[in-house]
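As structure tokens, one chain now follows by itself in the form predicted on its own.
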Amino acid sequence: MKLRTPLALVALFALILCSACGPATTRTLANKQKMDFGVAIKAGDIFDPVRSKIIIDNFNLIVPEDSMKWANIRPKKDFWNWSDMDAMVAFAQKNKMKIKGHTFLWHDQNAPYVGSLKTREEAIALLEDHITTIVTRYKGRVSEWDVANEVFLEDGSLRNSIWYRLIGDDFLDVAFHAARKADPKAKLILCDYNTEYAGSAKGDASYEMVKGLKERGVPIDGVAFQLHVMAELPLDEEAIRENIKRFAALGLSVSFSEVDVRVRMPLDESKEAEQNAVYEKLAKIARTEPTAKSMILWGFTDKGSWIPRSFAGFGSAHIFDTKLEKKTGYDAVMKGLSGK
């Protein structure tokens, strides 16, 4: 005789499963979408209970936001500090996470010995030296890593680095090779801000030299447009997709790399609303977007913010607020995140 399980008792199993679920989080919506949805810490987030509770809720991926940096990791030639990048690899290990490294390739925060070098055969070494060193340290462990970051100047012209200005024209080519070689399965990504729109000087110069790079062999996967941007400028939908349709047809994926969106102070509802609708937006795109599927903040809280330093008379730019808790903004994710 077959058994037929009862209606109620389903229904307590349900229950049941739907309690040990527990509520929906940016982390599990983005799971659901099979998308990463990450966020640049601080080393020592990690160690801190609150903070790191709300990175392993919330988030599926992290990134190092400055312990990666050449000046932090490798001060002098001679001497690499570790220990920062260690624990952070660990602790994406331990829950579950991706993480990505940040970066290589800058023209800033870099250890002054680099500022002494002086021919294209002495940077070559350098900088493949360091991308091998790091990458080979963490290989099967970092995912992916922004190779290069800000190459550009707004009018899209290469910004005059150390590295353009002693490799030259190839200095892309080089430090992409150096970390393929290094891992052949980890996903090497170009990131700069300003670059997201098809049709500007900057986005349009980004396309053309990636796509470039893809026409002479460079292995590059993707590009990443920061996006650090203003509420009150409202986000024009249509050029962001235009622009990862068109490096899609490279072959490319496209991330949201370093999310935030700063509000001209004081704060007010209008000003709030404005916010939430930009992030909205582009968790929505995000989603959508199948080669994009990746979304980063640029830290999650206002508290020790960096945007009130570097962005006058601008604040809360974050989905937590300085008590550490949640905001509307992330309400806003959630639902670019969710599609409801």
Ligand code: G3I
Contents of the next structure:
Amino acid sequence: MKLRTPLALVALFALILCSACGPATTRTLANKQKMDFGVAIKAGDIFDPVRSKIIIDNFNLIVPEDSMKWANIRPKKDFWNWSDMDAMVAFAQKNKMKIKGHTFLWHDQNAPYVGSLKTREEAIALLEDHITTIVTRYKGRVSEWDVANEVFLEDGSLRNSIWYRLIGDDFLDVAFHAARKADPKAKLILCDYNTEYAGSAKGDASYEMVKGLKERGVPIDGVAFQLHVMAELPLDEEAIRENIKRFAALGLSVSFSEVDVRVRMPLDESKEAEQNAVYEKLAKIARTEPTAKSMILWGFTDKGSWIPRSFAGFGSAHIFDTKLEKKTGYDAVMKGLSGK
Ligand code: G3I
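Starting from the form predicted on its own, produce the coordinates for the form predicted together with the named molecule.
Full complex below, order starting with the chain above.
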């Protein structure tokens, strides 16, 4: 090729430089903002070329939606089903993503033998063994863990799970200490839904619990607000920010960890606009609160979504449609992540 003018040289340089830079995506924007922008996935997603490309292009963190739940990863006390989790960890490493583990101490999706535990000693031994085995296997590769999930009821009291019932008031202490011991560098998180508002019974109970944990030296690094929300209910941005700030004052980060925004079907333009406003606002809050910087979607596509199964009459909660095409919600998240 013969380059005759300086203009042609400039064009060539631009071409070389831009061969490495494709169009902006939610992932590139999140990277620019030094934010985690993640998604919960099924193990099968990483073997599907279309789905895996969407995940790689758009997210810098993944969470196993179901694969790590007790009944799935350890259906029998002495049988571990590592294959899905191993594959996801390898996928994350190969594609330079973080991976978060979800979850150990939970009232749901436990294997039957967990329900047969009888004493505090038995419960502590099994919980510690479970956490130690998993965290040790993925030490240095899984960067954060939802150590405990959904321990509160709506009125702020503690849920009567097998773990709380048998172990008692220090049940969270046991779980967090075991996780820290197995991987001192991993980030340890307490996760729940409807805890995002300062001033709500559950939001305040979660704060008081975490404050107590910190005061007695329990190794907790962050809280996660799940944020499975309804498009028709506007978010109270100030109450969320206030809550993030009071956790920051305790030295904890906050993640929006299971975001989906469900719509009362059928969908129409105004409902879609409401939904987009929620997605944009959450991304904006996560970007602009220095101790948040983490937003994880609970699935990316309406195809096979958990929403219609669990909330009759609702759907269209995600940012890709049932054909795996981007929806306008995708652009709303882009706006929230970029501020433009
Ligand atoms: O894998 C079986 C399949 O073999 C069977 O044919 C089918 C029949 O229903 O069930 C399949 O398992 C389902 C599994 O999802 C996989 O899709 C379970 O029944 C179903 O209970 C399970 O639901 C999951 C739910 O947690 C309970 O573990 C959802 O996918 C998952 O999105 C949801 O995630 C939770 C978070 O962990 C915690 N926060 C709330 C969130 C939503 O409920």
